Every structure is written in structure tokens, then in C-alpha cells.
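Taking the form predicted on its own, here's one chain by itself in C-alpha cells.
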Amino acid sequence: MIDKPLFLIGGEFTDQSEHPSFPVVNPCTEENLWDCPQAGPSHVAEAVKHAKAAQSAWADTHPSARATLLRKTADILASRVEAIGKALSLEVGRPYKMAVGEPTRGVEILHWIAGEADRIGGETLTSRAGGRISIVREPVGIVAGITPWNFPVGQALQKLGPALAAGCPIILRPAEIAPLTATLLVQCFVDAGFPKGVIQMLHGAPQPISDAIFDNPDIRKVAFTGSTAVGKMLLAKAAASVKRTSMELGGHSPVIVCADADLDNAAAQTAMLKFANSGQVCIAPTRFYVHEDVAEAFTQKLVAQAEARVLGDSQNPDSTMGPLAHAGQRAKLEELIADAIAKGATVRTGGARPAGLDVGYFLEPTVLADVPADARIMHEEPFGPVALITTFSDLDEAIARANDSEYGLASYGFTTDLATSEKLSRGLQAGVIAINNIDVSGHESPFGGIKQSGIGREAGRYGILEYMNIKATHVTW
């Protein structure tokens, strides 16, 4: 197996490049753990090139064809997950034990879209002027996709696995931070003898390899995931072309736990999302609506599952929550803890960096009670390991607070009652929404925002659908 960061273009693994390769830091120690050729604008051109000379064969071969060659791929990958799951961990530094679950969650996404592959169809209707409406899908063409670090396997695989199976080549751009993850999950799908040219992979800083996607004519789709605020830059360049997006941004989940809620499994569910990956997860539970009967009992349990988190390295089988990914994303955090409590909240566990973890860019697991609307955290997207809880005493006015936000990506619910839970579901504005637990983001469902949380979907049905332009043909006798 490949042990370094490598590009590929046109089928060959290599590192040629007329620019200054960058380190890729380990979280957890603040070390050098490898250096990463950088790619610019001359390599997307490259990599478009090949794209252009396999577009046409790949789009003619059978979705069946395209099929067999996703479940090798899943194969080949269930084989590797010790491996990137370790390189992952350094890389992000989730502790090894839940990083290995990312490839392993990967082999079923394979499986699941390869079985959507088979399904790819159109429909015949009868034409109101007479004759017959023929109506089929076609690849939408060459693809970009540009992937975040926090999750840079199954992220990765939402947009390679759609984009085969619809018959598109697709030039990948994954997060910086997690270079060799990604190529290590690319090499797989080489293994398991994909085309040249049908599936490529180039590293570097954003802006110069996005300003050549974008202003590349021969890139049809670009599909991304990451903040709003680059999600909004993107959606701007992509208008100078017509370029399809989908757009999978950032979001700032709401919970509503209401006064008849099975409090452990609220406190449960929530904690072990909410603390996941350090907190650096997109649909990660933050914004606490917690009825004032129960506020109190709820909050214990939530300080209870926080304070039971052990800190530490990715790599001590201990650990159960590592450091946030980079010294600037913990930077923000302290700052935006420090306003609510400038404006009033009050810190039941965590806010700091923990004792004896001088190095490293740990952050303790945090929850804070009595958090002013004003404060910036209520608002801005932590993106880190801090639980966030107020207090209602109307549910329709904790429906209005949760859904008072930019974003609409997921929203949580927790009930006994199917009346109460029919209202949330029908009130909370949110792309995807569960009540009593936490599983939003399933392979056979559809995932993705409302409002500046993104536009489009991944999974399901839906994804491959995304990958695809719809064409329609009158035909008379």
C-alpha cells in the first residue's frame, strides 16, 4: 500500500510539482507526521484532460458494469479499514478505535450506491399532441468534488460513489489535513480497476486548485461540502459557467427535549453526537431547548455524559474523544465561549484546555446553561465540543427559537408523545429531523439542508440523481 500523500492523474500515483510540498501536523502531538505534494492550476488541467479522453467510454458502459466495479471497490476497501482507519486518526486524531468505524461505515455506503447504480432507469409517457415522451437520465458529466477533513472518508465516498455510478469522471479535492486518508481510499478504487482518467485525486490550498475547477468550462458539476461562508464564494464562481452544484454547508442543530422526554436516552443520544469526532460534526446537536420542568435533571445527565469523555491521544486505546483538528478552530471556540459567558452563561462542565495536555489541540467537552440569545455561540457555528442549553415553557416558542437560525441542516426532537412529535416534525425547519433519536444521516435516506445550510442531496435515491441530467424526447409516427 501507498505510504505517503500522492496525486492521481490520468491513472498513475505521483508527486510531481512545481510546488513547495506542505507538512500535515498530528493534532494530538503538534508533530510533523508527513509532507504533501501541493497541485495547482496546470494539474486540474491535466487531470481534465484525462477526464475528457475517458468521459465518453464511461458513460456508455452499463450501470451494471459501473456497479461490479463499486462492489470490488467495497471489497478491497473492507480489507484496508485497519490501515485507514490508522492513517485517519493521525491525520484528524479521532482515537483509533471509533476511526477505523469511518472505512468500515464506507464499505456499506459502496454496497448501498452500487445498488442504486442497478436501479438507474427512466420513463415513457403518452404525449398529450401524440406520440410518445421518452425520458432518461444521462451523466451530467465531468465532475469536481471537494471534501472537508472531518470526516474525509465517508464525505469522500458521497461524492466518488455517486458520481461512478452516474456514469461522470470526477476529479477529487479533499481537505488538506487528510491527504493520505484520502489516497489510500483512492488507491482502492484504482485497485479494483476503474479506467484512467475516471477517477482522479489532487492535494493543495483550496483557492488556486477551485479557481481552476471553476473557471474550467469542461467541469460540469462541482459538489462540496464545508462552511457556508465558502459554500456562498463557490456558488458565486459556479454562476459565471452555469456549473451544477450541491452544496452540503454548515449547520447548527437545534434540540428540543420536552417536559414528557425520556430524559437518559435524550442525554444519551445527544452526548454521543455531540461529543463525536470532538464535536466537528456538521449535524452535531449544539442548541439545547430544554423545558424548564426538566431542565435541571437534564442538564446533570448531560454534564454526567460530558465528564465521562476521556481525553487523549488518538493512538491510547483509552481515549475516547481526541483534540480538535487544528489550533485555530480551538482559537475560535475560546472565543466564542468566552462572550456567553461574558453574557451570562453559566459553564456546568469543561470551557478550558485540559490539565496535563499541554500539547496538542485538546479542548475539554463543555456544557453551558443559561445561554443568553445574544450570544455570538447561539448563532455561529461552534464546530467543537460544546453543548449549548436554555430553557422553554411553550413549545411552539421553542420551535420558533430552534428554527430563528441561518441554518436548516438537522434538528432533534425528544418525545413521548406522537402528537408533540408530529408537531416538531412538522414545525422544525430542517433538511433532516429526528425525534427520540439521533439517526439522520442513513445510507438509504436522504441528507442534506434548507435555507444556507446547502442545497441539493447525498444518499439514498437521491444522490446518484444528482450526478444526472434528465432529457426528454417527443416522438411522433
Second form
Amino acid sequence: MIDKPLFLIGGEFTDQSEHPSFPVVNPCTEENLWDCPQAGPSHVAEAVKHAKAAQSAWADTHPSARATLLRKTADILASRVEAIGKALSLEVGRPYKMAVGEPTRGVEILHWIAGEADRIGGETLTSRAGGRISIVREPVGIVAGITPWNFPVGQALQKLGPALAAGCPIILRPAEIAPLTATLLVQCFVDAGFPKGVIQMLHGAPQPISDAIFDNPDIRKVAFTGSTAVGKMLLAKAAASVKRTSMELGGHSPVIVCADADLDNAAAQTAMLKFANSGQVCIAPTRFYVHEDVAEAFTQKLVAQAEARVLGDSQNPDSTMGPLAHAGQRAKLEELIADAIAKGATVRTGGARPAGLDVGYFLEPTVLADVPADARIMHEEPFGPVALITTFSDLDEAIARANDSEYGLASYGFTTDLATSEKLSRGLQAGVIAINNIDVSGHESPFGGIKQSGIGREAGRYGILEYMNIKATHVTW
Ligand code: NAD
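Having displayed the form predicted on its own, please output the structure of the form predicted together with nicotinamide-adenine-dinucleotide.
Zooming out: every chain and molecule, the one shown earlier first.
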């Protein structure tokens, strides 16, 4: 298997950099892991040339043959989950035993998407002219995927899988932080036998690559996952040539804990997602609105959950939480925590760098209570292991406060009352909602945001549709 980040262009892995390579840093040790080559506009042009050469044959390949290649990729991925989990844990800092779960889940994602290729179909209608209207789905054309580092396998697979299943060549540009993980993932597709030019990958500084992608008329769709700020810039660029986009953007998820909730369940579930990947999860529960009658009891349970996390190196089998993925991420969080405290928030646990972990970008799992609405962290996505607790007495008011955000990705509610559960489901403004659990991202269920959290859906039977045009042919005879 490959042991350093490489480009994949025209079926060949290469490190022929246009710009000097850049170091990839282990966030646990702050040491350089390996160097990554850096692509520029000429690499994009070269990749598009190969994608164009492969495009028609791939679109004409029967969907079941495309599905077979995806299933073969899944089998190869299944045999490499340890190696890919290891690279992921080193690059992102997630403890190895948790990191290995991501490629393991990736195998299931690929099998689901292979099934979606098998199920591509259309419909027919009787036309007003007395003939027939046939409605078919066709691949959108060449796709570029731009992905973040927080789930470098899952995020890439939710672009590669549906694009390839739909019959589109795809050029992946993964985040700078986890390029070896992406290289090893893409190698599974190559080893499965995907034709050259159908899947390609470039690394490097985002702007020159994305400018070349958006300026290229042959790329018909960009699938992006990342922050809302970058998503907005890319949407503006897409307007110039009316490129199709899907945007999986930031979140600031509210949690409503009602007085009748099972508090142990609420604390255990939300802590699992809040502190997973050190809080660097787009759907992480962040703003907790807890009924005043149970606020203290719930806070104590959440604090206990936070304090049970074992911070440490990603390669240490005892670690259950790693560092933040880069220094800037921790600096931003420290600033947001300081601002909240200055405005009146109380630190119930954490809030600082852990004693004894002087190297690495570690930050304690943190619970802040009495966080005022004007604290920056109540509006700016923290993307880190910080839970913010405030109280409520009236459910309508809690729902209104939960919805008072430019984001609308995930929302959570905890209650044992059926009518309250329905009220939360109807009232919360989000693309995905979970009541009494936090499981909103299974591959069989549509995932995505509303408001400034995004456009489009990944996964479920909806994901592949983002990579297909609908064509209606009206026939009379
Ligand atoms: P980011 O927006 O900084 O980067 C995401 C990707 O875009 C990376 O590959 C990055 O290199 C690239 N990028 C950065 N600047 C760019 C530019 N000017 N032009 C083109 N590409 C550019 O986000 P991040 O810090 O990597 O990831 C965290 C963000 O992603 C959070 O906001 C999180 O909520 C969001 N996210 C959303 C989802 C979702 O499904 N909605 C999933 C994971 C992460």
C-alpha cells in the first residue's frame, strides 16, 4: 500500500508537484508526519482532460457494472480498515480505536450506494399530445468534490460513491490535514479496477485549485462539505457558470431537554456526540436548552460524562478523546470560551488546556452553564468539545430560542411524552432531527441542512439524485 500522500491523475499515482510540498502535522505531537505534494491549475486542467476522455464510456457503463466495482471497492476497503484507521488517527488525532470505525462504516456506505446504482430508474407519463413522456436520469457530467478533514473517509465517500454510481467522473480535492487517509481510500477504488480518469485526486492549497475548478466549463458540478463561510464563497463562484452545487455546511445544533426526559440517556447520548472527534463534528450538540426543573441534575450528569473522557495521544489505547486537529482550531475555541466567561458564563468543567499534555493541540472537554445569548459562542460554530447550557420554562420559548440561528443542520430533543416529541419534530428548524437519540447520519437516511447549513442531501435514496440530471422526452407517433 501507498505510504505517502500522492495525486491520482489519469490512473497514475504521482507526486509531481507544481508548488513546494507542505508538511502534514500530527496534532498529538506537533511533529511532521509526511510531506504532501501541492497541485495547481495545470493539474486541474490535466485531470479534466482525463475525465473528459473517460466520461462517455463511464456514463454508458451499465449501472449494475458500476455497482459491481463499488462493491469490489467496499471489499478492498474492508481489508484495509486498520491501515486507513491508523493514517486517519495520525493525521486527525482521533484515538485509533475510534478512527478505525470510520472506514468500517465506509464499507457499509459503499454497499448502500452500489445498491442505489442498481436502482437508478425513470418514469413514463402519457403526454397531452397523445404520446408518451419518458423521464430519465442522466449523469450530470464531471464532478469536483471538496471535502473537510473531520471525517476524511466518510465525507469523501459521500461524494465519490454517488458520483461514480451515477456515471460521473469525479476529481476529489481532500482537505490538507488528512491527505494520506484520502490517498489510501482512493487507492481502494483504483485497485478495484475503476477505469483511468473516472476517479482522480489532487492535494494542495484550496484557493488556486478551487478557482481552476470553478473556471473550468467542463466541470458541471461541485460537491462541497465545509464551513458556511467557504461555502458562500464557492456558491458565488458557481454563479458565474451556473454550476450545480451541493453544500454541506456548518452547524450549531440545539438540544432541548424537557422536564420529563430520561436524563441519563440524554447526557450519555449527547456527550457521546459532543466529545466524539473532540467536538469537531458538524452535527455536534452545542446549545443545550434544559428545563429549569432538571437543569442542575442534567448539568451534573453531562459534567460527569465530560470528566470520564480520557485525553491522550491517538495511538494510546487508553485514550477516548484526542486533541483538536490544528492549532488555529484550539486558539479560536479559547477565544470563544474567554468571551463567554467574560459575559457571565460559568465553567462547570474544563475550559483549559489539560495538565500534563503540554504538546499537542489538546483542550479539556468543557461544559459552560448560564451562557448568555449574546456570548459569541452561542452564535459562532465552536467546532470543538464545548457544551453550552441555558435553561427554559416554556417549551414554545425553548423552540424559538433553538431556532434563533442562521444554521439549520441538526437539532435534538429529549422527552418521554409523545405529543411533545411531535411538537419538537414539527417546530425545530433543521434538516435532521433526533428525539431521544443522536443518530442522524446513517447511510440509509437523507442528511443535510437548511438555512445557512446547506443545500442538497447526501445519503439515503436522495444522495445519488444530486449527481443526476432529469431529462424528459415527449414522443408522439
Ligand atoms: P473549511 O470550510 O475551512 O474547509 C473545508 C474544505 O474546503 C477543505 O478542503 C478546505 O481546504 C477547503 N477550502 C478552504 N478554503 C477554501 C477556499 N477559499 N476555496 C476552496 N476551498 C477551500 O472547513 P473545515 O474547517 O475543513 O471543516 C469544518 C467545517 O465543515 C465546519 O463548519 C463543519 O460544520 C463543516 N462540516 C459540515 C458537514 C456537513 O455535512 N454539513 C460535515 C463536516 C463538516
